[in-house]
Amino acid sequence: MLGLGAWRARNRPAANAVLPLPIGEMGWQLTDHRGRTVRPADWLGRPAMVFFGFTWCPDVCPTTLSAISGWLEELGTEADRLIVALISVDPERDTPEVLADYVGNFDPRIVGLTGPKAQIARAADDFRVIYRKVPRDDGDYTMDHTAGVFLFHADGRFANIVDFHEDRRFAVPKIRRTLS
């Protein structure tokens, strides 16, 4: 029996293989909705809340961004310490201008990020996010993507994830712990 347990432990992926990299080890470079270049190193020193999505999303993205806006409101001035970012998984449609219009519908502290497909893929890999383009019957497409909100400490270490539709009673304390 002990041999089976040792085999399982040796052949299981490391626990951190599915966790996002620390921000300081990430290597992407994106453009924010104001046209400025953003790199992971720019985020070190402040806690971060990061969500992957896209502007044409019919439900998950606007629901999550509305929830984030509510969390920020509940946190009050504490929220001003956070970097809050939406990283687009649809760089074909989500230009900085489109993102500016979209994030403008939510809390002004939310920054939209986009960039070339290769940089979006690099960011997704660094965060351990999965996304894919899904053709629709009408010839258009939508995007499937990981829907959690990633939380990072100011030193760049991964802190936690807020799941899609997680109750505010649990989400806000997670964010507060990230701020401390």
The other form holds:
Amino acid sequence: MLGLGAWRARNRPAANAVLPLPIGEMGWQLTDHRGRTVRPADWLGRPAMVFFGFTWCPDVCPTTLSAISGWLEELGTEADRLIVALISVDPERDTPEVLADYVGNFDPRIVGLTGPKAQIARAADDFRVIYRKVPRDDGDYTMDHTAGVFLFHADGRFANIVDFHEDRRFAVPKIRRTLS
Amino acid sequence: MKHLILTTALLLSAPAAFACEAVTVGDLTIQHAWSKATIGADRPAAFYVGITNSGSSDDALVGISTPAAGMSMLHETVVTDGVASMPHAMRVPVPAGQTVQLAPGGYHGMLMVLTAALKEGDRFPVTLTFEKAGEVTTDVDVLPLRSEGPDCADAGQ
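After the form predicted on its own, can we look at the form predicted together with the partner chain?
In what comes next, the whole complex appears, and the chain from above leads the way.
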């Protein structure tokens, strides 16, 4: 327990510019994989878990979605109140229909969000997320993007980040603290 | 060494996914070859495998190829300052006496220009080329997109 306490203290978010805005101060408007409009205000009152990715991503994104599905399974009905959203950084290819096909492979509580490029850029700014298009040798392209999973309290305050390579033993308690 | 291979072969003869079977080339044992199902054939697929070098000299995986894809390359997922990127890996070192995993979130094969979508339950061959041991072909099991790896009795993942 002593070790865990020290670890928690090290990971306590510091007040600085690289942290996401509180959800209530964000300004994006996106469309979910069922075609519904979603605004930040719609999330207030429920804790939220948000990450960025794209469906053409062969390794990072399915790995993150598999991990999140595992966390949600472990949390069970505890996580039913949690908003879980994947925001696409590749709106050119990720239409709501494409996202629906994709998120359908994972926990049904995961919502896919996409929108016009300007709104994706706005969301990335609000979450302090970096993304960039990287051309591939075969003429196709891939996307580099911030891979962490952001946690927010029900009142919209930023709570924590689950890093890409973080162990499930740490991730699930972090989420649980956001839920309580 | 022969004894080890025989034991492994016996262990793996139990009913299990093909991903749990092993192939060998020289001092290298290749097992747990798997891939995630893809949605359609436009998206690249990832290829994962475990390589054990039971010899006394270092080797390296330098290439992969498969009839299932028009272009196959080795990549590594790297997270720098929280940002994930997937640079091309020229070679994946397989040091003497060690097991190296191509696994989600790390080294992986990227299969581009798929000839067909990879469906759960499909199997396709991948040829791995090693610097010293040469070439070896293994069957790859396609697992669900959500899978985190094959469930093998010897817990190699």
